[in-house]
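Below you'll find only one chain, the form predicted on its own, shown as structure tokens.
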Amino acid sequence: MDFSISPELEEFRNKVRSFALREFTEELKHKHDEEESYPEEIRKKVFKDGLVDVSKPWEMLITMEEFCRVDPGLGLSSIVSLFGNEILMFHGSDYQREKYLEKVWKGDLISGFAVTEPNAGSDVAGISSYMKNNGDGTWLLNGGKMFITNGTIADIFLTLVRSSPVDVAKKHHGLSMVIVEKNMKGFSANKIKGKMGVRATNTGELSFDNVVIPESNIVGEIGKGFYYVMEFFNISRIYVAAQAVGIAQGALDYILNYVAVNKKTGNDMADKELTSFLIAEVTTRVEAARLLTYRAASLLFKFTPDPVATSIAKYYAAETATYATEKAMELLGIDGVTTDLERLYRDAKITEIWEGTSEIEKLTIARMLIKNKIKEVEQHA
């Protein structure tokens, strides 16, 4: 199995990195981080330059990695307008694909993915937002969502709701996926401020007050929403892993640049054993995280996703991003808290949280392996 990148993809990587280094200026990095404002102008340039194309998943992965290597806030903001599009791609009707999906792909619409609630984060099946059948071809939706990416700027939200009463024994049953448009009566969104990291991304709290959902806005089958979300996580977690790899590589760049500059000016820190060990350790972890991510991606892009491989990649890459930025901060000392590295350190932590916390990834890995071993034992019993 070969996880090496083709010359064409390496050429594309150089194009993406050049774009990020040119467009993600120091002024814009600080501006959108401090103001917590969304960089719409950069998002438009990304689409105009053809750096986001869902028909080319390896290019999407490379774009995520290289953008986050330069600046996660600006990088994520310019890509995440596609958030949740895979659910429409796989389960949307022809009407939904034509009305919404094609416009999202072109960058004309921004989508959001609304699952998390104040009392339902890692426990997806614990959501309480509920829609009731009106009996006239429409449904009435009430409830709310929390920490939703693109919360106050998205045009549509792929929203997980409960469509039948809770079965305590099978909470994951009776959940459905619907499309909520921002201009629907009864829908409102408030921006969440004061985030630790990726402040350039837009995060909001959503409220549904008797929102009328037409039958045409129900995605796929009623009651299958939980399974659509789990399928989506097998995809999105790989892109979060790529995000984390990019952040970790960015931290390694800081370390190497800092040591090289000191070496050039006569400082012997590069010759010190502890510095050498740190460089070797961070480099090894970054390379391992990248290979794990590419392996999981190769399975996904061949339509043979492996939840264990996906969770391993996401968990390890996220831990590596935090580790690498932390070690870079320790090495640079005062320079670490007065440069862009400070922001990179803050941005790294979210990779351990969204799209499944590191703890959830560990549980997924263990449960799947144990389940497979039980099947194997039973087959040979």
Given for the second form:
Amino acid sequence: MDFSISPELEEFRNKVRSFALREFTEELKHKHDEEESYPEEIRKKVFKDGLVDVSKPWEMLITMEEFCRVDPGLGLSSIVSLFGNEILMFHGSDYQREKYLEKVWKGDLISGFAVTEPNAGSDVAGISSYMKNNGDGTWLLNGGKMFITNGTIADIFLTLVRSSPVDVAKKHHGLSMVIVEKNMKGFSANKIKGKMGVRATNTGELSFDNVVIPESNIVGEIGKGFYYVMEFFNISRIYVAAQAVGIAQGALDYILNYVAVNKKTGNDMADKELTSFLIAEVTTRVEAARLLTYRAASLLFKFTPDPVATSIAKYYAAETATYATEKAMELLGIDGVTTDLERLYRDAKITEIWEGTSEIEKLTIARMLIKNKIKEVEQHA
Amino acid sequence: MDFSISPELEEFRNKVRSFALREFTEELKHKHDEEESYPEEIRKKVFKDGLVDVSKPWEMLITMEEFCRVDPGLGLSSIVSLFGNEILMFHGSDYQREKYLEKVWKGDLISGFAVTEPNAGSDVAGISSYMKNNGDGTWLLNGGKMFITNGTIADIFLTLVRSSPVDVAKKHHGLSMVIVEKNMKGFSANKIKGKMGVRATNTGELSFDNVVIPESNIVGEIGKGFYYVMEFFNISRIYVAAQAVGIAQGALDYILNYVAVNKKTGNDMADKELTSFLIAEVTTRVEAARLLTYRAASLLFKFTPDPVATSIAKYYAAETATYATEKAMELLGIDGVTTDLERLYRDAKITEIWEGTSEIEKLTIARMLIKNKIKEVEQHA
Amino acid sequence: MLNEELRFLKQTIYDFSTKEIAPKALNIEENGIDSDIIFRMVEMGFMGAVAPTEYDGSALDNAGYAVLLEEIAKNSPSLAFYLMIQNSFVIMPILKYGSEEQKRIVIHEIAKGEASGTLIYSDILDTVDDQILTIKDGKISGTKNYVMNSSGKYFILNTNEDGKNRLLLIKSGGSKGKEHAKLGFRGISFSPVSFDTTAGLSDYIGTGDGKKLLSEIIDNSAIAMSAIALGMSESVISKAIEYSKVRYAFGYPLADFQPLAFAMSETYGELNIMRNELYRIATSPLDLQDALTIKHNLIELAKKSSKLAIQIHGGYGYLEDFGIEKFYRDSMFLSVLSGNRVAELTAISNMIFGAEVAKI
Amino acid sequence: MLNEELRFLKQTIYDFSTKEIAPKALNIEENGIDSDIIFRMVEMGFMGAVAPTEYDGSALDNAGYAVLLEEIAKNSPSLAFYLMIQNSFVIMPILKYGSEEQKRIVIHEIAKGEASGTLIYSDILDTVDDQILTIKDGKISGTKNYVMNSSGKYFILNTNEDGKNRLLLIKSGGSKGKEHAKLGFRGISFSPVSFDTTAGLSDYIGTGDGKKLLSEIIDNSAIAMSAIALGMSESVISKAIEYSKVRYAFGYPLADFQPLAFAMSETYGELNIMRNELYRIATSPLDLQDALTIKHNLIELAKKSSKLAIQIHGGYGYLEDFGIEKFYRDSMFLSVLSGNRVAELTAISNMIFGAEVAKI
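Taking the form predicted on its own as the starting point, write out the structure of the form predicted together with its partner chain.
Starting with the chain above, the whole complex follows.
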């Protein structure tokens, strides 16, 4: 076992951290949070500086972590234009790769991933957006999507739709993944305003009103959409875990800085055991969250993703992000409410919700473990 | 980063697990718990089967984990005869190595590690056992020790004593490490009975009444005892973390088995989300504890021990052991109180106490982090 | 919160518990509840605490009974649980469902210390390691694995006859198996009991479904169990507080360290809140939702308090002689014995949600 | 637990809060408390809730005042906190320490909605980002960074004159800085205020040490803060319960999933226990230990409830429009504003331990 990070990756970490500390200025952090506006200028810089390279997954992960450590709103916004690209990478046709994927990778197109609907969140197979076969090589799509990141700025959406009538016993059959372009007739998007946190990210509600989907925009096999989504969650949840680790580390940074500053000004807070306990408890959980995340990532990046490891990382890291920001606020008190920590506190909570709530992660973990144990018991019986 | 365990080590793990499952019989587990008796026969077997080899630290760690997973009382007893051997390994003279250490390694001598006193537990430098220089190459030791593992069965004790008058401002100076033999005149030991758990391990109270310590029994440098103990904690705490991981995993084993058995008998407990959540929460913490422990171990085994990583592992793993056994009892309910789980529940709590309470671990973590942060802040200032 | 009468009762029992029970507490754990203690329990009127005076009881009301258990549990949770078995598990069901003959004989004998009884209620706990007793031709057969006070004379138990569950009161007739290793309440026998007997005494108790009656009996013991948990929490956290004032580390008493002091005072604060709520409930018309809620909260508090107290006591907390570790074991055992946790949480949820929920 | 009078008051305020405040709650968050609302607050007698009738107040006692804040906080924690500032932070100190002139003018104006006041108490919070105001030659100078309701007319604040801390009541005279980003209570202005002024009105308030008086004022607001936390918890957990009945996942309402149902009903159960304790305290002679204890517990409960409610609401819980996320922010802000946590825990510990503890 080797828990050390390669010097190259450490160097990369320093590079992205420096970028974030330099480019995520106080002014920009405040502005995009207050106005709920998307920081396109920063995103451009991130791509220009070559900080986003899908062929280097460890670097992607570290970028996510270090960006969110400094500011989740700006940090996420700058890289989330790639959202869903792995689905095209694994299942897209040559046509789709050329027309969409390569541009997404370069940052020239913004991608969105559209699964959630007003009445179907965690229950992915509960979606009702429906696509009917016109029989002429095209399909007619109706329905809507909710809470879609990049909703009003994305050029394309990897969209999960129902492509054959629902079979109640097998609800996850008959779902397909299609590419919806923002310019398609019948497509519209409304910006969702008033998020508690990550307000620099763009979120929208999508509407499909008789949108014509050409056969060429169906990704992979028809009817396999549910499985693509689950496969994708094995990836995206690891990135959410990295977000959460970054946020938690950011909160810990605030705690340690505050204590050091207090110590310098003669306040004895740093010498109080209560402070020590808080630091130890938060540090411990941050370290645990990071290790769980890196372990899940190392399995994924070796092409042996483990959904249990992934869900453990996502659930634990998200809980840690919320916990760490709470504890930091508790320690900093009134000095915390007017700093960036206040925003971090608002940002953190989303990691327990998106890409699968903590509740869904727990079910995923338990179902697989129980299944394995029953198999094991039966083999011994 | 590589989180995988080598196939050789996995094989070794299977071997020790098989040993424990085979040798730690229901009868022996009950007997030694009930009678509070030391399982010398198992210890002999463990050494005979070559399961203890101090030159292979990863194997030692895995043995600790897997033994405690099956039964902490028997498991600990079988390997704790080596207790404190690392101090001799690092600081012992040739004479001490030959006379004591090699025999301890072979299992022919039982070693004890005697630091704690009735009035000094976490506060190591608060001990008052005192050794006076006779000026003739011998020292005269008086005082006593409390909660000493192997107290009434060890042949030798690595004993921390005060060797010069206490300087209140520098209490951790003037402490030395000496080897006390059980046969020395003036030495006596009483068995401490009535431990809540790990009752197969032997615990004693030691008394030194004008014990003559020859110069040759002083380990390393005079006055350096406190530092040797702290250095040793970097090792022993990792083993306690491994104990705790084993106990927590043992509790998880009970949970999963119980759910699988219930499922087979038609009880729908396995399908209840409450059960799923419990499994997911316990599994997550066990995984986190294990990763933290292995990380601390990997640093130690590369001779770059990190006290922060060690204390994090010890504190978190111990908390997890207690937590996991509690949750298992909660799920199994009345079915749990008559099984081995009941004993595991009693055993677990000790890991939060010995070799440094959780409170001390937290202070260790925080102190170093605060120190580093202040240094960092000062450098930037 | 307590009125004068209750305060006086509390003082009396506190004194008794401190002077007579505390010194024997360790012995109770090691050797069980001996006849001397039973004798004193009878003299004090505790064996038949809730029974009317006509059956030789003390006719304590809910609050008085809670005071009794709280104060006894402070020193011997085993003895408190034993008293609760007699009163909540045997006397109360007989008073409620039993015949006049059952009342006259059984309650009298218990109140006088001539016999003790128990309730076998594992049928309503989710268990895989237990059987349901059956009746055929007037003969009870089967083994119950989890019987507290299994050496008692009277058993209230559920049997299945032709698919119907019925509660019976029988006079021993069971054969006691080997004592289980005891997680907690070590002063009380705990073992399997095998039955192969014709029902004794006047058998049937109550007319409804036996399992439902068992649930009712357990529900009705909620305040009593809460009082035991409360007494345990109080005792163990008070001991931790006192110890922290006299035990030094690094030159200071443990009480000087904020995280320790705050952990203890937070627990103590919760304790006060819960105590007030418990006695509010005990002195009001029975509200099952409130009673089950406080029971769950107080048992959790007992677990939390005892864990904290061990930690404060360090190595000493781990030794039986110091009387701390038993609270850690007893609180978990109380939790296990306190009823069907999931069923009760579901019941509470249904009441709160005003609908049947929590099915999955 | 509440007597008939209080129950009637509760019903009245509940109706008012539901009909008049709930529809405006979102607007309060976005645009502040407008004059229409102040007008209604005056009409209802809430601005001077605790003031005697001779100063145009409603003369509510502790319990009545708690009922008011609890019911208002259910719909608008901002408004409830605003009312608490007026009553606990301004009116009460003036009643206790102020001159007759201060009472006649300031309390009257507040009760009539003609002015509002505030208390600057960051001096007793551990902060590195704040200064102590000084007085020299009758002139106050310095900047206070953390002022709630900084747009109000009257300020009670601490100043240091020749090393002595004294509490002053002054008539504005400060210059309001840029509004801070607001974690919570967004309906109330929150900004730095710079002073460079001679003290107005009849200046000194109270005779003791200014910081000690600030602590007393905060201590005395414990029941009021508790009531706000209680109202918030109740509101947010009730919303979660209702939502869980109508929101489906995997074919079932969320309320059918045990871990969700139990988490909600456990929180709800704690809430009931705390409510009973709060009103017990509010209707008894003041016990500071009890009051601080319930405050800490209720604020923690408000944080816990709101976190759970967001989780139950999923993505919707994260959106301002749904009125859930504000409780998450407000409860944390309330925690921060509720006083000096460490000092209060130390005070509680000292009372429980009967000695000075928790120093390290």
